[in-house]
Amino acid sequence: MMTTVKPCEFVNVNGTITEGAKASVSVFDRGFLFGEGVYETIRTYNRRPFLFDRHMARLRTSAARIDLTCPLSNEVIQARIDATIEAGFSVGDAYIRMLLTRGVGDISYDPKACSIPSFVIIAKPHSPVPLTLQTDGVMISLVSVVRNHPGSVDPAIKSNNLLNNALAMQQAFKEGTYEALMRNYRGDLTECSQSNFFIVRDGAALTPPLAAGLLEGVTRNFVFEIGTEIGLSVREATLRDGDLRTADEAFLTSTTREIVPIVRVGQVTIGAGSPGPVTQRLLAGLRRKADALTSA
């Protein structure tokens, strides 16, 4: 007798929940036609969306920069997230992706051609970073793809148009590495295709400044707070290729991957070639505070 496995990935399209394989949006949605929209990725700890208010603030800021208004309150969005997760799985933590697009309308660049924005929520079980990556670290590529100039598609906008990131990551895939580190038009290091980038030197964690042209990561900012709480210096600094050779440690940060140690960037081995103590302390501090904030 065949048993039916309940799908875990569910999607909420404008308030209607379906299995992921059955979810759909119109081909005339401007998010599909032009990548015209913004998004946020959230994960849960203890079944509660982590730093939800900060992610929503960034979503609304990104939307405002493309003259798009989110029509839903945070409370309505929170309720839709909860309902979508519960439809899919009743235990374990979740990966949540929220997408806000211009909506459905004529094939036109005129914002007035769309009257109602689309709001999509994707929810599926969260897959933690494999333990071996935390203990051994990862290799990433320093790619030739240049990060978008802030005067074109500003990286500060968390846009659904991710072609710049995808092209960078394609190069990393070809090189067999975990992530793609990009430079800006001046040659400064900026960020990775799906994460923010830090090095550690003389006990301080350093990350490129927002003025370099990058996304202000929610986890990136949270690491600043963790550093203050545990007595570690975390600050912005302009970084270039040469700084990789003098780094004692390096790591990346993202919502779903927390903090992942980097042991090699391109042809450069970072420090001793193994995860270092500053990275480990920050990761432990992040997890400790995340648990405290979501279990209260």
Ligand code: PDD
Contents of the next structure:
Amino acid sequence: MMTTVKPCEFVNVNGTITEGAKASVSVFDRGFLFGEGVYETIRTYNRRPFLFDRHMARLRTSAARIDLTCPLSNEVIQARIDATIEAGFSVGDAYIRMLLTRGVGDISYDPKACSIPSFVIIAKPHSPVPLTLQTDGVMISLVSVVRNHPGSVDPAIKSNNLLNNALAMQQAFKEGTYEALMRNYRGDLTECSQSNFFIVRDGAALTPPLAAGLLEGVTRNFVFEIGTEIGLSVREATLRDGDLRTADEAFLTSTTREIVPIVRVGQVTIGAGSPGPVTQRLLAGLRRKADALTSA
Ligand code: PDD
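The form predicted in complex with the named molecule is what I need now, so please give it after the form predicted alone.
Entire complex below, previous chain first.
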């Protein structure tokens, strides 16, 4: 007997929900032609989009930086997200990717050639970081790809134009590691291809400043707040290669990965080569607070 498996990846293109495989946008969409758009990745805890308002604020800020306005209210977007998740699966947490592009128009860089932005939501089950990576930590690469200069495609804009990130991550894939840490044009450490980077030294968690040219991660900011709540110093500091050798711990942060301990960066073993107590306290604090904020 043939059993049909209900697809659980659903996509909402400008208000119309279909299975992932049937979703499409025009090849004349500027998002496709030029990577001209912005995006956000959100996840749910307890089936509620987490820190939704912060992600929406960043989406609108990113959009404004490319002279684009999101035509939908947060309420409409929230309702579309809920409907798209519900179409796919009724239990478990969701990964949600929202994309806002310039829309369909002539092949031209003129913003006025496109009158209606496209708004796409991809919803699928959230895949948590495997437990072994949390308990053993991960190895990451320190790649030769330089993070975009802020005067070029500013990494502060969460842009669909992700070639810089993809090229960095290609090096990590070749080396069989979990992430790609990039330096900026000055040689300072910035961020990873899909996450922010922290080291821990003398009990304090340190992360490169926004001025290094990086994305102001929602999780990065949340970690500052958790630090304050649990009495741990979390602050910005300019970091260079040499700081990896003197770090006691290191970790990365992102919406989908939460906090992942790093035990090696390139050839450098971090601290004792195993996840450390500060990383673990921050992760426990993040999960506790995420649960509290999304429980009824
Ligand atoms: N990535 N830096 C980069 C380059 C990123 O792409 C991301 C997020 C982060 C962390 O940001 P946040 O804490 O707001 O998720 C930092 C998402 C998860 C993605 O690309 O899907």
